[in-house]
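As structure tokens, one chain now follows by itself in the form predicted on its own.
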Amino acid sequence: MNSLERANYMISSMAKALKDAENVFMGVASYLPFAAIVLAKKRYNPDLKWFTILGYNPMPKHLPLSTVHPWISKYCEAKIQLGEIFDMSARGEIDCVFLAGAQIDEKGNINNSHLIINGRRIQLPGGAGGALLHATAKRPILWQGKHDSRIFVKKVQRITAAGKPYKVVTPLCVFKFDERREKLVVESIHPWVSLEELQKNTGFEVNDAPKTEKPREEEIAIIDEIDPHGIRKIELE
């Protein structure tokens, strides 16, 4: 399974998570969420309201090399300040938000602050607005283009952002948050992954689950249209 095919599974899974969403926000370096939001709007949820750092409800012709490229603003219905997004989320007005984590633990916490490896401190990009958004958005969706036991850990070394994710989408599986157990559980496992492989690459206990639904041809056609150059695979390589 090559990078583009794995990316398509992730994008399709993300788009399906937006079927009944009222609105969604995504930030920088968000290639997979960008394509997923376009797919959701075109196939599943045409009334979905899309907030970005550059403005409201963009519909650019293709996925750019930067998801905050200035030309995206040309396709926005209105301009919006980033601070307004934080205010909306604090008021409970943001439904879904896409957040990524250098480390993600079984409680759904994110670490984007730093790591201590062999006694050395490795500085990470920082949390930006993730701490507020993860805690206040109704349904945070986490994603990570790589899945191994260094990233998916029992407990993050530092909590940059805490919350209860609606979904966590990776190249190996889709997690959901179990409210009763207050932890992530596996909702589906991608077809090219065995339970044993998933457990080997995850730092906490995982459960067996059905296979992730294969993206339909019409979904792939929409993804290829928005990303004809395969930029989406960057996150998986």
Given for the second form:
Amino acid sequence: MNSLERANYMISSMAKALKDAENVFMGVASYLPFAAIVLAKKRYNPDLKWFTILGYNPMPKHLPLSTVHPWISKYCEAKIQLGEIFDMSARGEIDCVFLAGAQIDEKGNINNSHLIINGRRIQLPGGAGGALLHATAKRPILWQGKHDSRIFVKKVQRITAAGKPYKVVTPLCVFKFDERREKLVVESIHPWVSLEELQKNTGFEVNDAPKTEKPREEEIAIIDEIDPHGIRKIELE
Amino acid sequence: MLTTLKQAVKMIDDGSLLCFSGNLLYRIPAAFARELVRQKKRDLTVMKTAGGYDIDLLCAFDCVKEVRAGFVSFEGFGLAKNFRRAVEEGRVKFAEHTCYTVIASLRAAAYGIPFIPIANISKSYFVEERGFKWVDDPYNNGKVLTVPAIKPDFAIIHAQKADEDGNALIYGPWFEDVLMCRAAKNIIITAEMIVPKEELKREIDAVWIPSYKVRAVIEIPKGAYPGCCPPYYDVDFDAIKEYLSLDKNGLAKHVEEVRP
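To complete the pair, please output the form predicted together with the partner chain; the form predicted on its own was given just before.
Every chain and every other molecule in the complex is listed next, the one we just looked at coming first.
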């Protein structure tokens, strides 16, 4: 399974998570969410409203090299700004939001701040808008293009953003949040991954789960149309 | 008011608190940042929701003592390695925020009030590190988290057009630019083009930076390079990749050779 095919599984899983969403926000370096939102709008949820820091409800033709490029504003229907999107979320008006984590833990906390490895500080880029959005959006969807036991940990070293994720999508599986146990549980495992392999690459206990549904041909056609050059691979390589 | 880049940068004292326009690689005051390096400014504090080339470059030359931001990176192109190294080596303090608290602090300053209540983000580690405080909610039961007003000494704005007084127009996304102008004590405008007042007035619906706090206005075509300034030019993605590969000597050459 090459990285493009793995990306397609992730995009399809993320798009399905938007099936009954009213609206979604996506920010910086969000190549897979960008493709997933386009797919969701075309295949699953034509009424989905898309919020970006460039404006409201774009329908861009191609996945850009930057997911916050001002070019996107040309495809928008109205103006809205970053601060106003935070206000929306604080008012309870943001439904889904895509958040990436350099480290994600069993409780759904994210670390994008820094790591301490062998006493040495490793500076990460920071969590951008994540702290407010994870805490206040109704259904945060986390994603990460890589999955190993340094990334998926029992407890993050620093909490940059805390909240209850709706789903967590990775190249190995999809997690959902178990409200009763207040932790991530595996919802589906991608078909090229064994339970043993998933456990070996995850820093907390994982459960067995059904195989992730294969993206349909028509879904892949939509993804290829929005990203003919395979920019989406960036996140997995 | 209408002046040169060199003269405008001379107005910035060491130790100043600066806000830069744009976001990541978009409509950033890149030429201004390079001149700050050439004039060897020191101990600056730079504040922005999401920085890239501008903050990274100033960190590479030890112009900065503190960065207040939610995110510093080159997005899909790579990490801001000079920022990263400066923070890891302790030369620069990264006073981590989330973009929301940068905006809230600027709003408080813009509204002329000492602090502002914010939504509860108290599980994020930096809330305690920044010293954000709880206050009693005077109208309801319970407590509310607050952030202090932060008033920049200068907002440095790269705009598409300005008149000779510094009234300035922005096409496309504003990011936090208009807010930082409201909050700041002083404003410096670098513009792709200086146009006659009558011409700017014809586009009044896009002119949201009035000149009254503008202390300098400079015409700098391609002033956001290697970032973009829509609709005139896009990010020079090859130049960004090259920048990210530069060592110390390469960076020194970059700052001298990329003019203005």
